[in-house]
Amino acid sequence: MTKVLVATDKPFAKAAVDGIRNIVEGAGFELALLEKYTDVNDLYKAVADVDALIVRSDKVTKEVIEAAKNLKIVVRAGAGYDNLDLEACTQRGIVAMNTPGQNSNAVAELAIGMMIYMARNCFNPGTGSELKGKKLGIHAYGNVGKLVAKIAKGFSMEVYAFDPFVTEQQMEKEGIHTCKTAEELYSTCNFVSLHIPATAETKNSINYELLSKMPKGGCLINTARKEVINEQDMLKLLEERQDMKYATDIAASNQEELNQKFGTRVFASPKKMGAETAEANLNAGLASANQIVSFIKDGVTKFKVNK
């Protein structure tokens, strides 16, 4: 019998686990759970005899892959998949997938919430500003970026985007002003909402040179990945530009220093909150289970992320 393991240091909500169980067992498979584990050796033991694996932010390393002798597919319940060792998966012939779009609305709403929070001095006394009429830049116009743009239009913001993988015609059709370069986006917009993945090309790419182009009172919102920010450059920029603000869903390595030096000009959520809604939790969990069933039964690899 095909065995599916849900291995989550930070567990799914009960409704999501129940839904996953219904899908997996309804397909005639066996479901196993490993939740709130604190020792990676527990994960090594749990994957030893499974055919499929569902994780959230748990790291599926080369060592995990080596321990999983029967593994055929691993699904990361979420959009980002930098916690999966894709090379190790490929070498073993294991299909790696993500669940794009399932957390998108939750992340988009958080990005807008962060904009309001920063515009209103982190809800401290004092005169803030409104989002209405401000220029918002979307850096990467994917599932989340499109939703941020849609919500922002409801606030009467003027929306711009830069994404070399999306055509100018498509963005303009959706009422988005297109920018041909990241530099153009940052120099134009009062707020920039960051949605790029962490890749070899993007890590540390949000640097001093780029950020310094933002207009007076500019604010960067990061609900993407910590690694794309050049943290020393961010520190330098905030020191030099007393008008700049930065809010992130992924605390910087030097976040304590940023907090002490810049007060309400910076904000970091205590843990990554982008997908922390009941709806996103359920959507991603059910999508993971459905993708595994489709792959095992019919060989469907629609959301495969490795070669």
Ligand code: 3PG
Contents of the next structure:
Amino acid sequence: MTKVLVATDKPFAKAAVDGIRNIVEGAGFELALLEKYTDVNDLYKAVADVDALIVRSDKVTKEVIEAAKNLKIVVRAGAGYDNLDLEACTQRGIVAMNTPGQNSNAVAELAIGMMIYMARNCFNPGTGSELKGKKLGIHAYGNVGKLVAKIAKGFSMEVYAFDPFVTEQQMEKEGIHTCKTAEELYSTCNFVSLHIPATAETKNSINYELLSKMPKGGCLINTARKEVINEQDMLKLLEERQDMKYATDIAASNQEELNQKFGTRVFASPKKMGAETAEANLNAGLASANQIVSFIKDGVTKFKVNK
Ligand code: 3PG
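Output the structure of the form predicted in complex with this ligand; the preceding block shows the form predicted alone.
Starting with the chain above, the whole complex follows.
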């Protein structure tokens, strides 16, 4: 019998697990669960006899792939798949997929929430500022970026975006000012919301040169990945520019130092919570299960992200 494993260090909400079970068992497959594991050896053991795997930010390394002798498909229930070793999957003929768009609204709402939190001194006493009339830069106008832009317009923000993969016509049709370069975006906007994936090209790309272009009182919101930030440059910038702020959903490697030095000018979620809503869990979880059933039964490879 086809066996599907849901391996999530950060578990899905119960309703999502129930929904996944209905889909998987309804297809005549077996479901296994490994949640909140602390030892990677538990993951190696759990994948040993499975045909399909659903994960969140859990790392699917070469070692995991090697331990999963029967694996045919791995689905990252979410958008960013930098946690999957795509090369190892391809070498073994394993299909790797993500579930684009399924948790985007949750991440977008969090990005806006973080903007308000930073504009209001992390809800501490003192005079803050409003989002209304401020310029927001969307760095990558994809599923999440588009939703952040849409919500921000409801706050009467002026929205700009930089995305070399989206045409100027499309952005303008949606009421977004197009920036031709990242430099233009950062030098124009009071807030910048990051939505780029972590790839070889983007890692460390948010550096001193770019960040120092932000106007006085600039604030960077990161609900993307910590790897895209040059952390030493961020530290230097926050030291030099007393006006700048940084909020991240993924704590920096040097977060403790940032917190100690900069107080309410910085914020990091204790654990990445962008997709931590019941709705996002359900959307991404069910999509993953459906994608697995369609692949095993009918060979459907829509949303495949490896070669
Ligand atoms: C994503 O890439 O989909 C988000 O970062 C969510 O990650 P999570 O499933 O680990 O919360």
